[in-house]
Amino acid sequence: MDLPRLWDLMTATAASAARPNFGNVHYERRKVPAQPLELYEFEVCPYCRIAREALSALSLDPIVYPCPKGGTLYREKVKREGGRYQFPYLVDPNTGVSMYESADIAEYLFREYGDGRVPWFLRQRAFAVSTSMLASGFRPSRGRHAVQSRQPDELLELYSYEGSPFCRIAREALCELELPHRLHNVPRQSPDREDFVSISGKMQVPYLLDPNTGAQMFESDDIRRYLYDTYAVGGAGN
């Protein structure tokens, strides 16, 4: 393994270690939304991480609209609809609810789709924010700034769970390229893992499906390279 790749994995793993096992295990989900939730966020944002952990813990599959700094596609929509540039921003078309604030989002998700009990790693706000900031500090430049891209006609799909360092690398590329995607969360003990294996053939994440090209692949490095080669203007920057 070359040094850049080794360093990439080391820092991604360190970021996961800062929030160990948070969002990696399924918690009770009492219903599935009829329409997918919408999450406006960017990968390195520590508050966005807390919202993603809640979604992952409940095995909920939102449509993610990446809003990295310098992005021109979805940040303005958040300002227009919510009134300010603040992330994460959750929209639930099933209930008409939209909200900022990661703690409020976690509480809402567990009340609406779980058993109402927010796990301690999300409920203890000072701990959640400080450790999530630490995680962001290990990869401060990844998933932060927008890269000019060509937009796909159809949503990409990524099977993932929040705490995986390999999934993080794939999500960072989607974020940097402002590629909207359906994020399928399949943490340990998720009831959705069986359906995922029937699609992919094995339990391994990340797993990317691109209906625009027919591409299907595991391996974070391959996914990042593919996304940049296919969608980055000039096909470079990964």
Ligand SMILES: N[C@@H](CCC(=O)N[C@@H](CS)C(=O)NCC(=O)O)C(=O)O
The other form holds:
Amino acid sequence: MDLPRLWDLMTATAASAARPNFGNVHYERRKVPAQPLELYEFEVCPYCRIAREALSALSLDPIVYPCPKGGTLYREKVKREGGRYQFPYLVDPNTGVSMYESADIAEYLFREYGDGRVPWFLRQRAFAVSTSMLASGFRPSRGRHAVQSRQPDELLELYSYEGSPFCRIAREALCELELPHRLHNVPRQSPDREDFVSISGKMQVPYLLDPNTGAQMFESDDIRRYLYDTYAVGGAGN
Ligand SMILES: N[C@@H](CCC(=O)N[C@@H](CS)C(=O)NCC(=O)O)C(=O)O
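Right, the form predicted alone is done, so what does the form predicted in complex with the ligand look like?
Full complex below, order starting with the chain above.
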């Protein structure tokens, strides 16, 4: 294993350890949204992590519109519709609700799609924010800044759950390249795991499907390289 890869794995694992297992286990889901939720966010943002953990714990599959710093594709929509650049920003086309504020998003998701009880690791606000900041601190430059990209015609699909260090590496690349994707959350005990395994052949995440090219792959390192080679202007995985 080369040094950059080792460093990636060490820092991504440290980030996961700062929020150990939060969002990695399924919580009761009372219903599945008929139309996908939309999440505007960027990976390194600690508040966005809180929203992603809530979605992951409920095995909800939002369309993620990455909004890294310097991004030109989806940030404007948030400003136009919500009134300011602030992330995370959730849109629920099923109820017509849209909102900022990670705590409100977590509360809304558990009320609308869960059993109404927000897990302690999201409810204890000071704890949630400080440990989420710590997690981001281990990989401060990944999933933060936009890299110029070609946009795919169809949404990419990523199977993931929030606390996996390998999934983080894949999500960072999607974020940096501003690639919108359907994020399929399959935490432990998720009722959606069976369907996932019937598609992928085995229970392993991250798993990327690109309907634009037919590519499908496990392995975070391969996913990052593939995304940069295919979509970064000028190519070149990093
Ligand atoms: N209280 C908000 C704080 C959100 C926040 O400060 N987000 C930062 C990113 S971490 C932001 O939107 N900054 C503006 C920008 O990135 O342009 C929450 O919990 O959602």
